[in-house]
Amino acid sequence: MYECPNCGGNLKFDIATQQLKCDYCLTQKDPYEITKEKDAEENNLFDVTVFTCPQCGGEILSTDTSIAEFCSFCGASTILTSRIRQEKRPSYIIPFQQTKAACKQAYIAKMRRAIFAPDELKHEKYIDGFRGIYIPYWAYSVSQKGSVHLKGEKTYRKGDYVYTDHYDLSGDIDAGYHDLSYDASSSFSDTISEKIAPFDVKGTKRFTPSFLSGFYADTADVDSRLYRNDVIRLANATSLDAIRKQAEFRDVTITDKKTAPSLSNTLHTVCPSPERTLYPVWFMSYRKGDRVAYATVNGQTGKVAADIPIDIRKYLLGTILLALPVFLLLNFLFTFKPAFTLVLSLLLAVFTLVLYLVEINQICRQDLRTEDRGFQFKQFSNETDSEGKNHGKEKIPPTEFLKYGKGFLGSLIAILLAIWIFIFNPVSDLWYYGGAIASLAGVLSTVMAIIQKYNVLATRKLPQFDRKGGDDRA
């Protein structure tokens, strides 16, 4: 807590003025002028209050000591336990630019287009639950300076002959890439991070803890080495592409097939240790049963990303209203032969079966967070290589897949039934019409399962963090 020098009230960061503001006497102060005694010391650590969820173990940090009454990660309405600890000091921060009111308006604008979303997602009480959280990022810088030598060739035809000229390409490079940012929190999903990106690093300021007053921050628990090779590859590819576009080299194909380390040597790529940074995110969770959905708003640009499940009743009503005119139109304009009707039902069954299996695969990958490199690196660090690839957990276990896999039986039975009728080849058309009706019933059961599983895909498993340390979790 930062005390107001005039009345002793709590100073909190005010987004509109970008100043610390007292709730009582409205005094405003520059964030760099108000520091606690330890904050003023030029060291690597600063004191924070760590709030820990007793249900999922998720942790958020704050410079305030006020009670936190719900968990942003699992959506639990519970009093979070708190303790004081020292946290590593970030180098830079992008302060919140979007107020909570602006954040809510951006979210409401998005939800207006989500006509099948549950009503509670649009309720004012739920929308008011947005919480400002600073998400930690690693900000990398890359420099490339020196003489570059590459091989190239140009191929052309003269008459019946094809000629290839070979070149030694040389020049000087002086390139720099700054603030290439990657999510440094294992609890903050990489997919969410990508959806609300980018942040404008021109708004970066030197960090001081008073910026956190009135807000929270997630913990940086992903090793900075995880993304280093990605940064180097990106810088090398961008520079090589720029070299190819040089007027002198435009007609020449660069033929060097260099490995990543070799190309780094050629381009004199240097990537020092990254800086710790904090970027602003408005964060809200919606919990239903054993699933949780997140809504996030970029606290600088206002870009919205949200997990939006659907209300089954709204969806079925909308489908019926759309299906009736389509049915009437087809009934008046087309006449289908029995065999074609059965073929059509067979194709629908195959399509829904494939769609369901694809959806189940996506659900399993999402629940296991197989593509979230920060999470995989943190959870399975003993099985993960330096690039965050978890070779031991890349494949989805069959038990995990089968847990969601019963819904495809309707389409599978429909396919087998249609194939059996074609093989049996009965004379009566009733077999074909009856088979088509039975197949469509199987397709309908799979479609219902697809809709239900969409809500699973649109939400996430309740998180369980394995964080230890501190007085209450020793």
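On a predicted model such as this, the values are computed, not experimentally measured, just so you know. In this text, rigid core is short for the largest set of C-alphas that superpose within 1.5 Å between two forms. Positions refer to the first chain, counted from 1. What changes on going to the form predicted together with its partner chain:
- Taking the rigid core as fixed, one finds a CA shift for F51 smaller than 2 Å between these two forms.
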Given for the second form:
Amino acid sequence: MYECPNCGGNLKFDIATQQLKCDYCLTQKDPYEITKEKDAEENNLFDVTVFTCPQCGGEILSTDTSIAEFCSFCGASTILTSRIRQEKRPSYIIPFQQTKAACKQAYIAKMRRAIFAPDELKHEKYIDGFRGIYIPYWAYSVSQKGSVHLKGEKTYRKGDYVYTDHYDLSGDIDAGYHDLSYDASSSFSDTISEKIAPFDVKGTKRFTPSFLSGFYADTADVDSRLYRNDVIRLANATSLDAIRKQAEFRDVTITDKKTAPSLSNTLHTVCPSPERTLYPVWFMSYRKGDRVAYATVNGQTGKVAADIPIDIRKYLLGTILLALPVFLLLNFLFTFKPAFTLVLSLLLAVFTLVLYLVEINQICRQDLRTEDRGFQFKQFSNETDSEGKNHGKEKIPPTEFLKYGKGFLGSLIAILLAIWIFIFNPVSDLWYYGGAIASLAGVLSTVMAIIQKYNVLATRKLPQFDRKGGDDRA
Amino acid sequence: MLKRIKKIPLILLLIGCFCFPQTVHAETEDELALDPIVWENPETGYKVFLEDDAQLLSPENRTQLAAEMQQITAYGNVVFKSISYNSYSASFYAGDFYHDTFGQSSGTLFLIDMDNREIYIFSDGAVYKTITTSYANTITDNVYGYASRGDYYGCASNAYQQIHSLLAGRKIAQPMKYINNALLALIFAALINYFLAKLLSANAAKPSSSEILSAISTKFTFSNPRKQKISQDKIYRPLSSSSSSSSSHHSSGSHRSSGSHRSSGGHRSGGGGGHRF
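Mind pulling up the form predicted together with its partner chain next to the form predicted on its own we just looked at?
Time for the whole complex; same chain goes first.
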């Protein structure tokens, strides 16, 4: 807590004025003027209160000591245990620019479009649960300076001959890419951080702990080496592309197909250790059963990313309403014979089955967090290299698909029944109508299963961070 | 008064049948069945043509059916044809028979093809504008059950009644069409709605490299660019003039038209629909 020099009240960071402000006497102070004894910049550490959720083990940090009554990660309403800890001091911070009111407005605007979302997600009480959290990021900088030598060629035709001229291309590069940022928290999913990116790092300020007053912060627990190769690859590709566009080289194709390390040598790419930074995110969790949905708003730009499940009742009502104009359109345009109706039903059943498998694949990936490199790094840090290379794109085993239910059976049975009817080839239309009704039932059951799975996809497993103090039975 | 006028052709037909009893008695019953009934509407010039080669109708049914068919002659020719052998499809036979009998004149034909176990309605000219392929399918869907039960008169009679209703501007029941379309509409709506729900719930896409780069501080200078030619390859590769022409000759070979059958080609009009029984 930062005491008001005027009245002793709690000074909190005020987004509108970008100053520390006392709630009681309205005194305003520059954040850099208010420091605690241990906040001194020469000290690499600063004191924070670490709140740990007894259910999921998620940790959030605060400079306040007031009790935190719910966990942002798993949505549990519980008193979080707290202790004082010394944390490594970030170098920079982007203070919150979007007020909570602006964040709520941005979220409401997004939810206005989401007409199939459950009403609870639009409820004022729920929306009021947004919590300002500073998320740790690694900010990488890359520099490239020196003489560059590349190979190039130009191909052209003269008569019956094709000529290829080979060139040596050279020049002096002086390039820099500063503060390329990657999420440094394993508890903050990469899928969320990517969607609310980018942060405009031109708004970065030197860190001082008082910026955190009134907000929380997540802990940085992902190794800084994890994203280094991504950063170097991006910088190399960008520079190479810029070299290609040089007026002198426009008629030449650069033929260097160098691997990342040798291209880095060619371009003299240097990527020192990244800086610790904190970026502002408004964060809210919606817990339903054993799943949790997150809504996040970029605290600087106001960009929203939210897990939005589909309300089954709204979906069914929408389907019936949509079926009416489709029915009228079909009546106006077509008269299908029963056999053709069955063929169409069969094709739709096949399409639905494929859709189901695609969705299940995504759900598996999300649930296993195979593409969340920060998470994978934490989970498998003993089994993989520092870049988390072994985890991310591997195939999902078929047994995993079956674990996610048997919603595909409806469409599969419909397909088999339709094929059987075509082989049997009865005269009576009733068979075809029966087959089409069975296909409809199969397709609808599979679509319902897809929506249930989509709702699983739109939410997340309750997190288990396996940190000291985490216990989902608590 | 109008009803009386409508009944005149029926009376004329019955008179015609009874006026020449000696010719009927002179033939066997089988031969009687093979005789086509032909009647011409004096007002429109359109004809009734009933030929029951498959002998599916009793003499009474034939007379009664011919009388029912007459009302359609206000709009075009009307044909009933049953066959017990057909080496072609029912649709082809129906079109071919109609054109052989009435040329391109407006009219409709109801065929019972016992060989293919199929009923088929073919129409041409002005009648085809009303009795379209989709209506032909609807009518045959509505009446094929009679043929399945062996009630060929009921099948044809109902078909002609529905044809007449449509030609007279009335509606016919299309329960099967509505059932079909309701089923399909529900399936389509379920899928479309799913994609709509996903679209409306979707988040913004992951930012591109250029968006990421625009949010950070970058600098790039490339000074003293030099390009020095070091070698040259020369490969003999003459331009080929024949490579692209081979594919263009494909289409000039055998053109198959689904409309050209045993007739001498030419334009074939009309159309229809049918149903197995």
